[in-house]
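First comes one chain, alone, set out as structure tokens in the form predicted on its own.
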Amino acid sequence: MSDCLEERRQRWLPDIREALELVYDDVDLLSRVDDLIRKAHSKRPAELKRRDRQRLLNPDWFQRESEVGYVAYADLFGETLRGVAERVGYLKELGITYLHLMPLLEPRPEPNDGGYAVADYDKVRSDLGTMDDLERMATVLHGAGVSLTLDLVLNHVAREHRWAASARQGVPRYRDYFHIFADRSMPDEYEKTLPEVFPATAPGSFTFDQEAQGWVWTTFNNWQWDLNWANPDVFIEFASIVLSLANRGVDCLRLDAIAFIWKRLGTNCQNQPEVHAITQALRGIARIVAPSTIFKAEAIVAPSMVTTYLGSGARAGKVSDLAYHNSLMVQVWSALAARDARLAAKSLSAMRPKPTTTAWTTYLRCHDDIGWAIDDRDAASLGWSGPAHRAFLADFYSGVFPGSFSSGADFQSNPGTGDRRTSGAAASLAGLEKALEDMREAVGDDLPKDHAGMTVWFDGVNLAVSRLLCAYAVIIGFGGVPLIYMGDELGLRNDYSFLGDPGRRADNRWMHRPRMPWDRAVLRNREGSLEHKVYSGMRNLIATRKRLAGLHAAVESSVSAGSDPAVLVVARRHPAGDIVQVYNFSEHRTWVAWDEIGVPVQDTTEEISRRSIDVGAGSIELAPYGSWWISGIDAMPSRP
């Protein structure tokens, strides 16, 4: 059966062409793509070709309501790959069909970044297993209904990788595969406009390197050499590293610190535009050989810059197919923190609408860091500073702020500028770490050191598990792909053992990269422990996501603050039924008329707890951290 290659290289290669004439004089180049097109097509495995015609068939999959990704490290969350596929049962359980595995790729020896220093694109981890046993764990997902995600790191290579070696041995090819200069007059000139990423453990954007007797560029660390996008080999490179992860089965590529890419001198080396003309040609590529493959861009940029990585202009719907939603995971924090929703409903509601055919990621935590990227100019707004309130969350969130919940940790803390961020588990975050803290000194050493199984009883508890779902509430309800990351729909807290470990110590980031317990994973079925309630709390969120179609991801969210400060009212109009959604950030009870929420007053359901809403109260009364979606008409079974 024809899987209609022509016709896709005619759809695709005239986007290609006109991409790669921005960024490239190489008359060649095409002509080289078109080769690889041709022979990475002739190695696509047959089954694989079958998933492609599906998904052709139905283009919107990853943006239906019926999506929800789940993130975790492989070895933490099953050890090896094959430990990874007989978990599957766990996931389908909880409703999951996108799973993302954080770096599994060869790294260099640690430190690596936590796996984004690869030293072989073409060998996994070698406790995690082989190539074939991730294309034998993509087949079980897949069977599963749940689509691969991996990271594809860009910007960067480690020092230990082939082309790295090569080009510290003085073989020319591979030199001009990085920046390396002579001396300090270059470096010194771009350093005039460089962010530091890493200020406390990697200052500087440049490292000499006595072997390659040359200043690298070295934006993250002095192990991790940025590479020269500027030459089409590398281009090349990475167009053949795509098509060999499609053809083993990964299903979404998460172009790893994308707005990096492209260096320009006078400027921060981010987010410029021939970025965009690659991840046009990339994807172009992918269309080709592996439509069913989708891109998701890394770039937490601001609010204002995020959407050209899903396209505008020209590119609209051309560049990556999903973005995470950087903002809405630092408002929800801020609106927690401050009881205060209306600095969220300001910055929500000014960014650009991304494409139709595109969607968001969003998510409360991943394994990275929290930076507080406030908007000055939308802190204003409401007589706020913006340094200042950065200030607040940071202090909040690292638990010294007088009476915050929080039991995080301050992470690349630069003096000269202020930037503060944070690390800690979501559980934490909220408030559960505290809470069972104050727990035990309540009722003495009784209870279990880790808690696990406790009879949930104590208000402190209960008031962080409704936080924790309360937050969980909003980032599955917006609209797109939300991620669960690994633990969260237990209440995993964080761990500290990390400070045992030589080579994780100095990263505090590991505290909120725990390994599944999967003693305690067992505790989810235990009615009124602490993990069931947690654990049933999300399952529900998650149900309830898929039945409504309005939370479609083609549709965008309308974001206003209620008469309460610490309401937050996110709208949803779709075709196949609106659905209002209305969030207290505060521990007090709190009335929210129906003008307010703009959702028609007859055959009104309150989606999350199945029970019709009395129209004749004028009102509805939300519990400390509640949620409701309100659904104005009967919402539309989920599709198959």
Ligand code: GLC
Contents of the next structure:
Amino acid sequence: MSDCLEERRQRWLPDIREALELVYDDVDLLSRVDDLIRKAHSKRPAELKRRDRQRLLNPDWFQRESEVGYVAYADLFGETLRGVAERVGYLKELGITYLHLMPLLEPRPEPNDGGYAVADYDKVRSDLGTMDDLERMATVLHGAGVSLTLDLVLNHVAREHRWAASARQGVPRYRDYFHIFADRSMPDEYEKTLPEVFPATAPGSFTFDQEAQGWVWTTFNNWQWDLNWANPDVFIEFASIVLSLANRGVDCLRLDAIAFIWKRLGTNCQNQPEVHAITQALRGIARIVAPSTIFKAEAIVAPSMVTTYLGSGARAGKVSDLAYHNSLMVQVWSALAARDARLAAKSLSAMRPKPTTTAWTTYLRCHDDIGWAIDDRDAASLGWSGPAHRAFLADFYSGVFPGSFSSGADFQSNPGTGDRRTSGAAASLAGLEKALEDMREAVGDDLPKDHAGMTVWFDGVNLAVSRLLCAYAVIIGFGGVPLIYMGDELGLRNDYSFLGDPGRRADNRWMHRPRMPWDRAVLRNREGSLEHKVYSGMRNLIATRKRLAGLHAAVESSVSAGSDPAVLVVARRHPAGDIVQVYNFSEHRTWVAWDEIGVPVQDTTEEISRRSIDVGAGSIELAPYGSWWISGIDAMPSRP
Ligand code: GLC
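Since the one above is the form predicted on its own, can you give the form predicted together with alpha-D-glucopyranose too?
Next comes the full complex, this chain leading.
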């Protein structure tokens, strides 16, 4: 059966050509790309070609309200890729349709930044399995209605990668794959405007390599060598990696640290226009060969910049399909700490709309630290100081701020800039770890039981669970693909065992990368257990989301604060029916008047609890950390 390869070439080659001409002065490049396209297409398995056709008929598949993501390390979730495939039932039970498995290609030996230092893109990490296992796992996932996301680490490779090894041996072709400088003069010039990513453990952005006899650009750790994307051979290498992963059944490629790939003197070497042109060219190639494969940008950059990764101007809709909504994550934590949603409303409503064919991935936690990306001007508009609020958030979530409910830790404190980021599991940051400690301190290990033998949890514990669920309700209801970070569905707390591991001790992001405790996961179905409390709440939010067509990502959410500053209102105006969400970011009961949120039109329902709302009362009453998703309403247009 024809699968329209020629039509797709005609459709996408002009976009590829335009982008390549902007970046590379190389007349042969397009024909090299076209060769690659034909070869990869001839090798594409028939089953994946069928998947391509299905998705071309459903181009909005990843924007739908039915999409829900899960993020896990393959070994920590299932031991091996086969083990992951065997756990697919667990994902189905929760309602998951998208699985991001953290880096699983062969890395350098530890330390390897959790796999983000790839030594071989053609090999799976040997303890996890083989490329064939990867293919088989993808097939099992697809059969269960789950798509597979893998990382494409494209800013750097491990110092041990064969390209870097050849560069170290002085092979000119491979020295050109990297940025290697004979002396400090250029590195010093660049460093005048370069921020440091790991100031505490890998200061600076260049590393002297004895063997290479030069200063190598290393934005992250000194064994992660930045690639020279100005070299067309590097582009061809990655185009080929993209297609080979797509041909194994990968549905989505997470473009790791994409903001950093283009270097320009006098800038912070992030978000350069060439980054978007290169993405457009790579995506065009994927659209031709493997149109069921999409791209997700990992660009943790200022809110004013992040929408460019989904495309703006002439690149609208031509770059990544998904991008992380970092600002939403930061604002949810900020509002919870401050019991004040006004900054969230201010910052989120200032963001530019994204192309209607794209979607955010929304998340509360991931494997990384949280950088307190608060815009100074947004803070000033409320009369707050940006630096002071950032310092407050770092203090609050590390737990040192008086009265803080959180148990986290500082990550990469930079005394030079005062910048501090935060590590910690969602449940610990939301107060569950502290509340449980308080309870155990009061009653010991002998937890009180009611007459039916159920544990009677202290109010503080229940409150922390409500706080976690309130935060996840925002993430699941916002529109876009919500990502559940492994273990959050069970309320897993920090895991301090990394401190005993010399390869990991220096990187406290490992505290929020626990191993899945399958024995405890069983408790998710035992009423009265803590795991059940969190899990049943999450599962209900997910099931509720799937019923609401108004959560399709093609429309934007508009965000405002209530007259009680602790209240956030998220309005979604959608032809299939408006949804207004109201969140209480405080431990106090509060009321929201109807005229703050919209006009009830018919059978007004609170969808999370499925209760119909008595609209006769002039206001709705929100419990501490209460979340309401209201349907049967004509949402208010967003207010200034
Ligand atoms: C991304 C990853 C992070 C890693 C970095 C360098 O930001 O999420 O874990 O350290 O890239 O690869």
